Structure formats: C-alpha cells, structure tokens
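Okay, so here's just one chain, in structure tokens, the form predicted on its own.
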Amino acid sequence: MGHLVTSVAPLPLQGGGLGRFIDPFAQFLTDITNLEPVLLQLIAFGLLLGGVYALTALGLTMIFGVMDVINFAHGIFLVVGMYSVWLVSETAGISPFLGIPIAAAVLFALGVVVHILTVEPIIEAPQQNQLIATLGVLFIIQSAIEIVFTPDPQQVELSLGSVQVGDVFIPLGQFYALVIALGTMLAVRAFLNRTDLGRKIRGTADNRDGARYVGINVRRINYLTFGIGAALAGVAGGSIALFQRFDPFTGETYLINAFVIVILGGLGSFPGAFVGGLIVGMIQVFGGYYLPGTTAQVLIFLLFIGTLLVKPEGLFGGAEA
C-alpha cells in the first residue's frame, strides 16, 4: 500500500529505543494542538484508502455471511481483478474505466467455476475442508498468473493527476476508485434489499434450511452468492489498478486486511465492512507516516487479537448479508 502513504513523506525519526515509538505519539499530539494541515492531508489519504479496503472486503463478508464459508481465494481474485483491466487496456485499447465492468463479468463466471468444483462438493463437510480448498485454488491461480505474465509489476498506463481542495491534494486515481467503492456498495445493498433475488439471498443467510422449506434453491443461491462475491473483488482489484502496480502477489497484502476488517466490522456485516475499511485505512495511513518501519501493520494485527479477544462477533455484531 505504499503507493497512498508515501504521498506524504514519512516522518524523519529522532531519537532511538523506545523514544523510537514514543516520539511519534507526541509529535502526532503535538500536530492536533497546532491543527497542522498535514493532518487534513492524511485524514483525506485514509478515506481514500479505507473505502477501497472496504470493497476489498465486501465480498468476503458476503462470501460468508450466506455460506458460512471463509474464502481465501478472495486475495487472488483481486489480482485478477487488476490484470483483466490491464489486459483489456493493453491489447484491445479499452478504457480501464470500462474494463472494470468486463473484470467483475470475468471474475462472477471464474467465481461460479470455482464454487461448482472446489467448494460445493465439500460445503456440508468441516470448514477446514473449504479453508485448504480456496487456500489450493489460490496458489492455483497465482502460479498461472506467474507463469502467464512473469512476476513482473504491471501498471495500468493511466494519468489521471491530482486536484487541490485547500491545503490538501487529492490524487484522481484514488478518488475514483473511492466512488467507485461508494457507488457499488450502494448497488449491492440494494440488490440484496429490493430485488427478489436479493431477498432470496439474505434468507438464506439468515437461516439456510428455512430457505429450503419455503423453496429456495440454496445451491443455486450458494454459487450465485460466489460469483457475486468474487465479481466485487474483481471491482476492487480493478478500482486498485487505477492507481498502483501489481504484479502475482498483490493480493496477499489486501487479503490479510480484508480478513481483519471482516472480522473487525463483524463476520457477514455490510456497514461493519464500510467502518472496518475507514479503520484499517486510517491507521495504515497515520501510523505510515508518523510510525517506524511497519508498526502501522503490527497495530493493524493488534486490533484484529484485541477484536478476537474483546468482541469477537466485530462492531456490527451478526450475520446481515
């Protein structure tokens, strides 16, 4: 995630030893007496960042919130979000705009593929079974993308600028990847609030063999649930390609910190994944800039123990999908 935290050159750090920690926390306090505007800059960063993260996390959530079924095959879904819009763009001179639609479009029929022969035969079987099943599918996938296209970094040839509001500057890249983050959330929440299938979707999360009473086809509504979780991810992985490079591993980074908004906002929580994204993208984004090294990501790990530990079932609390 360096791209959106070294916008704002870190810190020079004084000191040494524990002064190496304790320096920063004063000087951040310091900043917030004075009201320095470097602090409007990173506050602007952080939403940016945090309304991608939680795309990033919005199908996981829904992944689980009907299924009951932890996908970490989430991670490389959005790596191959980034490459279908790079692919789309380099060879047939698509806008990298529009080919985030083709990327959702190649990622719901890659998800429904996958949850047909991987997921589905082992649904009823322990959630060990499904975590070992999506953990092959995603060295699977990566080794192809590796082989495919080397581990070389792509990037999306796209110059998009920046603008300035006051004191602070907004890089367009992630602006529009945050309306677009914005903009689908809004989609999918009323998909899943006023559309029949919608409606079928959310009762079966609330209660799958009540959905089976009343007639719901839960095995279809399960590998529709995959591709459209896998489609999101797709949206985000191609949101992100406006504005980063990417190369077979991208996704790990994005994987972990999906996994700890979900579980920060609350397994299966549509506003908790929203929340759980500003969260994680407002400490990514402080503690790059006043922390040493990758303390801002041992914070982030801090939060997700002390959620486990504190309220396990996350902010939000209960499956909502």
Given for the second form:
Amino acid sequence: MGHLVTSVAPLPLQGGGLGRFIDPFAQFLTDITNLEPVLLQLIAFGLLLGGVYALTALGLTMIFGVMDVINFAHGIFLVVGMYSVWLVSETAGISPFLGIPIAAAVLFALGVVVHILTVEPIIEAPQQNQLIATLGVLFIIQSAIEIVFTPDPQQVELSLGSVQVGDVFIPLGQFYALVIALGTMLAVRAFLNRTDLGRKIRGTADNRDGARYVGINVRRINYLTFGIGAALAGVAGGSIALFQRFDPFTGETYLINAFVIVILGGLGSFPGAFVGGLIVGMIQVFGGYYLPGTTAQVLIFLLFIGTLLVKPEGLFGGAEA
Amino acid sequence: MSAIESVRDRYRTFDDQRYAPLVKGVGLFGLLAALPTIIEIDVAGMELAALLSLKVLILTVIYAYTAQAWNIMSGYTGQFSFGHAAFFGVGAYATQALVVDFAVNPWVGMLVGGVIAAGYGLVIGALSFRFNLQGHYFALATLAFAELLRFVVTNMSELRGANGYFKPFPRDYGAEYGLVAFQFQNDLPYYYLIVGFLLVVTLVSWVIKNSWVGLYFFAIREDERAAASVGVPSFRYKLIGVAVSAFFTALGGAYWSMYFNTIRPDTVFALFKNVELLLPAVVGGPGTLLGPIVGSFIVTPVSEIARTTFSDINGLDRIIYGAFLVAIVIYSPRGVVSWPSQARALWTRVRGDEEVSE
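Right, the form predicted on its own is done, so what does the form predicted together with the partner chain look like?
Next comes the full complex, this chain leading.
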C-alpha cells in the first residue's frame, strides 16, 4: 500500500490550466508503456469494487426491469443492510457473515411492506409518481436511521487484514465482499432461469399484460420482485459493511452509481449489471488514483449521460422493449 | 335558491369577467405583502410570528418562486425535470463568483447566471429531446446533468472547490446597502424582493399559459404525437419551456446566494435540492398557476416548524417531507388546488338526482 500512496502524487487541486486534464492521462499512458506494477494493483482494486457495485445494482435493475419503477429507496435499503449486519454483530455477537442473510431477510420484509404501502397503489400512474413516492420512503427511512443510530459513522469490528499475491495486495474484507457478490449473482441467475417463480418474474418483465392473460398473479409477482430486489440490496449493503465505515447517508453515492450501472448495462439485464459494475468500479479506482479530487465521478456522469443519449437501452439491452 | 348557491352563482359571474384574474392576483399578492404584518398581530396573547418567522416566510416564497419556474417546464409541457438544482446552482454561483472575484453588481451576475442556465437548459433539452428520452430516462438524465455540475464545481479551484463562496461585506465591492447592491440590513426588504420575484415569474407563467405557447405546451403534455401530427413543433416548444424555466430558476439561485451569504456545491447542487425545488408544485398541483404557491405554503412552513420545534431530533423534518411526498402522489396526484373542485364533484354526486332534475 505504501507504494501506492507515494509513487505518483495525485495532482493538487490548485493545478490550473489545461494541464490538469491532460497530465493525468499522459501519466496513465506512461505507466502503461512502462508496465508499472501499480497498474496491476489498480486492476485488482477495480475488480473488487466493481463486483460489489454490480451487486448494488442487481436489485435495482430487477425492479426496474420487471415493474418499470425507479426505486429511489434502493440506496437506503443498502444502508439498512449495513446497519443490520452491524447491529447483529455488535449486540448479539453473531458473525457479520451470518448477519448478511439476516439483513437479506429483514430487507425482504421491509421491501414487501414498502411496496404494498407506496408502490402498488400507483403502479399504473405516470412514472414520476413512483419516483417521488420511493424518494419519500428514502427520506423517511434515512431520517429514522439518523434518529435511532445518530448520524455518526459506524463500523463493523472485523480485522481481516490482507494477503499479498505477487506485487498485489488484496484486502480480505473486500475480497469476501466480491465472493459474496459473485455467489449472489449466480444464485439469482439460477433462480430466475430454473425456478417456476423465476420464470414468471421474467415473463412479467417481458410483457405485463401477456403475463396477466396466461394467469400469472402480477400483483404477487410485483411484491415478490420488490422484496427480492430489496433483499439483494440487503446483501449488497451487508457486504459493503464488511470493509467500509458507513453512516445514514452512505447510500446516496452507491444509489447514483447503481443508476449509472443499470442504465449502462441495460434495464433488467444481469450480465449488463455485472459489466456496468466493473466499468464504474474501474473508472472510480483508476480515476481516484490519476485524477485530482473527485473528478472520477465527473467521468462516470459523462459516461452515464452519453449512454442515456446514444443507447438508452444499455450495452446489453436489446431493441426497444 | 339557497344562500350557498347564490354565492356560487355570483362567484361564477365574477369568474367569467375579463378582470377576474387581475383581481385574484392583486388579492393574492396583497395578502403576501401583508403577511409580515399579519404574523405579528396579537391574537389572544399569541402571535403567529412565534411559529412563522419572517425567515420561514422568505424561504417559503423562495420555494414558491422556484416551483413556479419548474412548473413552466415540467408542469406545462409534462417533461419531468429532476435536475433543476443545476440551474439553481448556476444562478447562485454566477452571482457570487462575479461579486466576490470581479466586483460585478449582483443584479448583473444574476442575469449572467440566468443566461448561462438557460444555455445549459438548452443543451440538456436539445440532447435529451433529440434522442427522444422520455419518462424515467429523461428524469434520470436531468438528474445526471445536475450531479455532473456538482462534481465539476467541487473539483474546480477557480470556483473554490468544495468550500464555496462567502458573500463579503458591501464595502468590498464598492456599493452601499440597498436595492442596487442587492444587500439589506434586515429581512423585510429581502421578503418584499422575493415576493416581487414571485410576482414576475407568476405573470410570465400566466402570460405563457394564456397564449398559444401555453396551448402548445399543454398539447405536448397531453399527447405529444397527436400534437406533432397537427403541426405543433414539439421539439422547439419543449426547448422554449426548458430555457424559460432554467432562466427563472437561476434567478432564484442568485437570490438564495445573496440572502444566505454562503453557497457550497453540496448545498446548491445537492440531490435533495432537486426535490425541494419541485415539491411545492407537485403538492400544490402541477400545471396550475396557484399550485406552486399554495404547495410551498403547505410544505415549507411545516418542514421548517418541525425542524425548529424538534431541533434536538435531527431529521424529523425530512420524515415529514417524505410522508408528504408519499401521501400526495398516492392520494392526490393532481395536487391540493384540485381539492375544491373534487369536493364539488363529490357534493354533486351525493345529491346526484337533484342536480339532474334542474
């Protein structure tokens, strides 16, 4: 890690002129031509972060794909997942790893309740109505967490350390989070492809009216999907809690990036979410290293806008559904 | 004929007159102008001012103003913008940056901010409408354009990065206190100024609504393809809506920066700001003239009073805000101003047969 911090000083904020845009890219190209070992380290970090990002987008893309609802509460669902894992390990002394399935169960219940109270009544209304309603849910849950647990950052006590593979350091907390992310993605994929319920969900995503005609209980599919989407947010939040401090507002950045990933990968597309997650993770890690301040986030938004404009159906989306 | 009916008939006759909007407008803005005095009236040993300070009134009118500006675009044309913080922040930053770094009069800075914001709005609109973004996609795109500015400004040392600006004392830019300097020593002139802003934007909004431009806007909102097929140039008119709305929203941001003195990227471009700017219009009734004003007088004081009354419970005001959001979109998507007509409809349905026999 020491190597990482000292080798290239990040450009200071006051570096003016066009140089601040060109220099980082010049530096990046020099590092590539010199095959700097730091690149390998950055790729490793990018993979670790990207996997977790993909997991944060999974529930969002599922709800988006099946119900055509932008769930703004997804970010706060992640935070509820973080606090669940923290609470379980803090008060009951249960391993944080066991806390993750508990978080998933808590979030499934919360998701179903939120859906029945706020989304289901207006599922046929204009699209921005669900957006506003889920945003209201975000504010309510966020403030409730703030009141109960204070706005101070919390941390799961878990010192896993890191392993060294060649020149590359891998922090184990993030590594386990990646493993959980991959495992969850495979499990969800199997669930959607192999089980009866999964097929019904996919059918509803393809054609809501058609699903109704062949006798699928679309209402039931709706709240199950919302619950599963929330549970996935619980798993994602729980995994993030393994390696990061969090507060009631941590969800916002993850939420915005999850939107980027969902649009980037294409609505409802699971491979899309995975690839989108990796792209955003890589930009954040590489951008954080080469670019000053939080400029990496600017790149992510430019990519987001570009994708929205040129290919709103996303990299893995087919023709307009 | 009962007394209620005769009152109703007389109101209808009044409502048909050409001068009716003028009378209503004068009444409404007369009430707004009188509010600072009204809240200080002593009723049975209690002043309304104890609850509703002048500061809260100013904040309320600011949000009424921005919601009215948002309404011109999103309420009238139906293109739901979720990124008006972009325009608000541009206005705030242009004004402060010009005042602090170049000693330019804030009124000039405000107009510059308005023009830049309108330009940014045209870029957003031209790109989004050209690629036919709709619904969710348009909302997310506008949000992305706002968030983009937040991070760009945060990383620009020329605009003081994350620290933002602090309005200096007037002697630093060589002007006295007063209207020309956009600088007052107490809150009352600030209040009348923002009421004046609201009057201007409401007038503009009224003129648009009652002209063929407004007719085109509403046609686009109701059915864009049908409107296009009868020859409404929808692309051009949506752009007009964005530009006008962005311009006025930026003026609101400029006012905000002069009244609150400090601005930071995380306050004027915040994710939450996008919501605050549009919520009064949604609560009051999108697409109506009165909606944004009524909505703001419901939402802002309640949330402010909650914030000050329960100041030891941080975040309670946001719970109230959230509950408003959920309740309004579920139970009254057409807003508070639709309640009287809905109540009337209900009333006629209750006495249904009597109405038919008339």
